[in-house]
Amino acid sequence: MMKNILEVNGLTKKYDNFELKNVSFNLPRGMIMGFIGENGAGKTTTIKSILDIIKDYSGKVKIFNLDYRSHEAEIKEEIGVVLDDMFFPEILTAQDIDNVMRGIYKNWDSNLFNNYLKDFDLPRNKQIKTLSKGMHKKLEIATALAHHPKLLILDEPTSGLDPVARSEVIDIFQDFIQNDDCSILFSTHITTDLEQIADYITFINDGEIVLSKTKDELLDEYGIVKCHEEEFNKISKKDYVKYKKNKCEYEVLVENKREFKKKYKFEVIDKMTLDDLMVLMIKGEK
């Protein structure tokens, strides 16, 4: 049985002021993965190589252990997309596109999408330059599942979106997931989203994968250490990852916090949001 359902192997691409370098990761079947990192941090240009919207990157991408340049069309059958800078037409409507995916979608399921139609609160007949950015966000999200798809790749799928609609579309996601045959892949700039569904979290910081872990290893082992500069300057520079020294203390992040504790006798090591790792990875000393 497949194991990955997306291999990511040594991406590259130049440009003048920015370069992805040697991007690897796996997406294992079934499972979630958060993709994360600020803005112009490589994860969008990732994400356009792997759709082989960026043509001239050098590496490899296999979905479905079938190399993507290969196989487009029979892979795009099976995958469904929601781009941040996504568009449709904006004189179509929800029936419009109804019609049009039909057609290119061997698979494309008119009741299922008319149900997240319904779901979403979304008109069928009115124009997209009449909906919201929210609705637009919703109406793409619908199309991008309406047809079945094994592998969900979203780049901020939930941008835009109020409280209430971003838990509607996170509890499809996770409906979507149950089916172990089906993954996602899923950038966002919301951590909080990530921190309640990813199985996996991939750091991207200026073009390089910093980390690709899973959740559970990076919040329960990870920590933060707060001490005064007393403190910090016994601390070895192999037993912590980055600090950040801040007005009246330092903030350290830990790898491993148990055995911190045991080696310096920190009474308290905080625990580690996903804001908190990119702020300290991004911003942070070595």
Second form
Amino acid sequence: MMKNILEVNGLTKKYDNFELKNVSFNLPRGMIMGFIGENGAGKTTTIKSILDIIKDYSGKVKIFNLDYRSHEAEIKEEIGVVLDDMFFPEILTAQDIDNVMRGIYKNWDSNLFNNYLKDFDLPRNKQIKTLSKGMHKKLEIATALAHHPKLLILDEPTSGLDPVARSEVIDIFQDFIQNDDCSILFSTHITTDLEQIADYITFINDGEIVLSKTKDELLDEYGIVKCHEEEFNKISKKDYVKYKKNKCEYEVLVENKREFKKKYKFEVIDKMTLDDLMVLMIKGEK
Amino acid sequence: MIGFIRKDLAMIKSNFKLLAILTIVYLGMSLAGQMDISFILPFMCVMIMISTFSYDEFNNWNAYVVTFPNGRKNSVKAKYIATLLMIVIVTIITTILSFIISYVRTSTIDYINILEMTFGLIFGTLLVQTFMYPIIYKFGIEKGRIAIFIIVFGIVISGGLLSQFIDLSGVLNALSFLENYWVITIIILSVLLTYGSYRISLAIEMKKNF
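Having gone through the form predicted alone, I am curious about the other one (the form predicted together with the partner chain); can you provide its structure?
Expanding to the full complex; the earlier chain stays at the top.
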């Protein structure tokens, strides 16, 4: 049985003012990968390249252990996608979407779609343009799930949702992943969602993958040291990842907090959140 | 592919009330002799299909389509099939209404004249749409309008200049034998133009970045 449901290898795409640089990562089967990075870091470009929405990239994408370019149609039957700002024309209704998708996916399940509509309190016969942003997003998610996909590729699926709706959506994703054959690639900058559900975190910055690790490994091993200037000056450059100088103290991101604690005798090393990681990796200095 | 056709038809259906009201107004005007319905309904058909492109573009549907199995290919194919369906529907409505108008206004029905007109109408509508679609696929609906204007302008100017320097009467004479076979000529031309236009649109769509 295949180990990875998605393998991205050396994805490179050049624009005039931006470059995706040799992006590589693997998403194991049965896992949720959080794909994080600031706006403009390359998350959407990577997802669009994986899905072939952007052409002319170099590199290889394998999904379900099949080469994406040569098995595109059969792979797409098994993928559910939510993209930022791309969806059905807004004069259509959920009923129309049901009719349309029945003619697009072999496995489209109208009953499942209707159940999601009920669960999400979405109207069947109202035009999409009359729905709130949150309802719109929930309709996109219901559409992505209703053909029994094995891989969900989600670009900012919780943006625009209030905390209650976000929690509903996260629950749906957790239900989806109960099936060991299914996986989710989840791009977001709302990292608290990922702290709840992600198994892996892949962090992209300026078109480059900075790290790709299990969430537990990341949150367990990395830490933040808060110290004064004289303490900071004693720390060797090779023992920290990045630091940020605040008004009264230094925040130092360390990769292995246990070893660091042993070596430098710091009493307290704070736990790191994914937000801390993003801020320090992007804004911090070396 | 059937899903994509359903999508275009659903979009057209959502404007059904407006279209029905316009048709009744134009029917009334045609009965009063102020308008010829045989031209206005095909024009509406073109506008309706163009509006589906506008909705697609506005909601980034074309990028979303790429995530579906054979999405790029099927969406283009479906657009042409939906267009042909619309042309057939509009032609049937126009022909029936023309019969009614002819009978009400003259107490007779000029079958030959109306059927000839219907045939020309199908060809004319198809010609406009097969010309416009590859341009819209290439440039999008907004820039496409400008491109269509420039291309039509270029064709008219170059045609005018060509006729100044080259005697086209020989070519026209050579083609005059087609007059006797105009029905089959129009059918063959329609098929060739539609297929050619579809292939160009598809080639554009298959290479497009969103």
